[in-house]
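The form predicted on its own is given below as one chain in structure tokens.
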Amino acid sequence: MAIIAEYIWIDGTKPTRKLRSKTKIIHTEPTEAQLDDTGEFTLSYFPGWQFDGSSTSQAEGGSSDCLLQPVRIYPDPTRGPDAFIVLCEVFDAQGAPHSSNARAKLRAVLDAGANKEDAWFGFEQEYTMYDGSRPLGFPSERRFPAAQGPYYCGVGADEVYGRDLVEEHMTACIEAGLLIQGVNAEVMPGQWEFQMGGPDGDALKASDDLWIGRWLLYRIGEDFGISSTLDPKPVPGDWNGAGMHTNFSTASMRAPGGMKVILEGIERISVRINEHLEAYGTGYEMRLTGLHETCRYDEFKYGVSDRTASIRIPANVEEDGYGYLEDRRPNANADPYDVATVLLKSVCDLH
């Protein structure tokens, strides 16, 4: 037998960490303990591995070995049967979590008490597709297309670009078992969004799935000759940036009377502005200008149905009196582990 496993990890590139992956072929037969009750492979079947950390900004050349520890497996829709995607955490040669391992930091916050909150996360991942050096839909014969307006959730070849890739990516996410909730064209030509997480999207599952969703976007883009960027302001001027709006709730927020808990959580968030911005991705100053459906990065406000606020309370949440909040500040290039960590620390009042 031969099992194909794509080992995926997040590197140490600064200021924005990137995805890396390499392929392992496993020839050993699984033991009974490495299969679940339905005969499917469990995580224990996939061994640890190592890589050259000096090539990923995670080690020096004189001591370059870093370790990969599998933490979640998915069927690989890009390769078919007997192929898996293996998400890994990075550890140093001594077996300690690497300093770039944001997932380990999130685990520590959950273990410190945030687990009891039963928090759910939903990430709205915006991205911009490029053909060469120009966003899809930006014609080569002139500098800019028609002003934004008709592109958001649009239809037609004169308004929407890259739908074939978007559809294939959406299908791959479903086949991989990710908690994908939807897709839509965004405000700028060539800009799209997919939503990941939602109900049952605990901090680790929602964040893991988002990273794998990003990897699938890049990998499938190879087949189309299209690259995707998470740049928070891909085109200067009167064009929307790209964010990763984060929907967040705890069990008490979702219970009747939860609006009081939501407002208490927003109050805790409001006094930790810099701590949150540091976790919300590089380049937020270019995107959070107070224009294009944003609040300025150095201001803080919340409001019902207000997309110019730092935090939006959906209209139906106010009507019901319970539900969730949306933090509109995270950039498209933010690390979901970092975003989940800082939200949990603030709302749960952990230090």
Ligand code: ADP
The other form holds:
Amino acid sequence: MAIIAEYIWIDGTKPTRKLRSKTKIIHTEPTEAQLDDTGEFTLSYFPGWQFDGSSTSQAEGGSSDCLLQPVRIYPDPTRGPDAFIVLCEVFDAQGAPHSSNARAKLRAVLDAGANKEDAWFGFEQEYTMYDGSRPLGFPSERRFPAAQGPYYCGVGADEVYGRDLVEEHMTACIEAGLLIQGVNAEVMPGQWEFQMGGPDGDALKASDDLWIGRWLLYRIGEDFGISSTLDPKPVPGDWNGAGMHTNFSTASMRAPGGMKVILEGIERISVRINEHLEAYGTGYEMRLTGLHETCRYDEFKYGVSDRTASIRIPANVEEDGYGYLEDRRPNANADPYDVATVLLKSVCDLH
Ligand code: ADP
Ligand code: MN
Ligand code: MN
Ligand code: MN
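Show the form predicted together with the ligand, please, because up to now only the form predicted on its own has appeared in this conversation.
What follows is the entire complex, opening with the chain shown before.
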């Protein structure tokens, strides 16, 4: 037998970490202990591995080995049966979490007490498709498409670009078992969004699934000749940037009377503006200008149904008196592990 496993990890590129992967063919039969009750493969079947950290900004050439520790497996929809995606954390040669391993830092915060809050995360991942060096749908040369307005959630070949890839990506996310919640065309032509996490999306599951969703977007984009970027402000001027709005709730925010807890949480977040922005992706000053449905990065305000606020309380949440909040500041290129870490630290008062 041969199991094809795509080992995926996050590298050390600065300022924005990137995805890497390589393929391992595993020829050994699983032992009984490596299968679950229904005969499916479990994480324990997949061995650790290593890679050349000097090629990923994670080590020096003279001592280049970094270790891959599998942490979650998914069926691989790009390869079919007997194929898996294996998400890994990176450890250094001594077996300590690598400094680029943001997932380990999130685990530490969860272990330090955040876990008992039963928090859920719903990430709205915006991204921009490119055909060569131009966003998809932008005419060649120095010309621009008609002004923004009709593109958001639009339909028709004159307004929407790249739907074939969006559909195939969405199907792949479902087949991989990701907590995908929906997709939509965005305000700038060639810009799209998928939502990952939401109800039952605990910090690790929602963040892991988002990274795998990104990987599938890039991988399937290869087949279409379309590359996607998470650049927070791909086109300067009067064109929307790309964000990663983060919807967040704890068990007590979701219970009747939770509005009080939501407001307390916002208060704790509001006194740590810079710590949050540092976790919200490089280049936030370019996107959080106060225009294009953002609040300026150096201001903080919250409001019900307010898309010019840093934090929005959805209208239905105010009506119910409980639910969740939406932090609108994270950039498309933020690391969900970093975003979840800082939100949990602030809201759970773990400083
Ligand atoms: P909008 O574009 O109006 O801001 P979306 O529908 O794109 O909203 O995204 C909202 C996200 O919030 C969804 O992914 C949804 O799963 C998530 N969500 C809903 N309820 C909760 C909750 N209680 N905690 C965290 N996330 C939630
Ligand atoms: Mn959205
Ligand atoms: Mn959006
Ligand atoms: Mn939103």
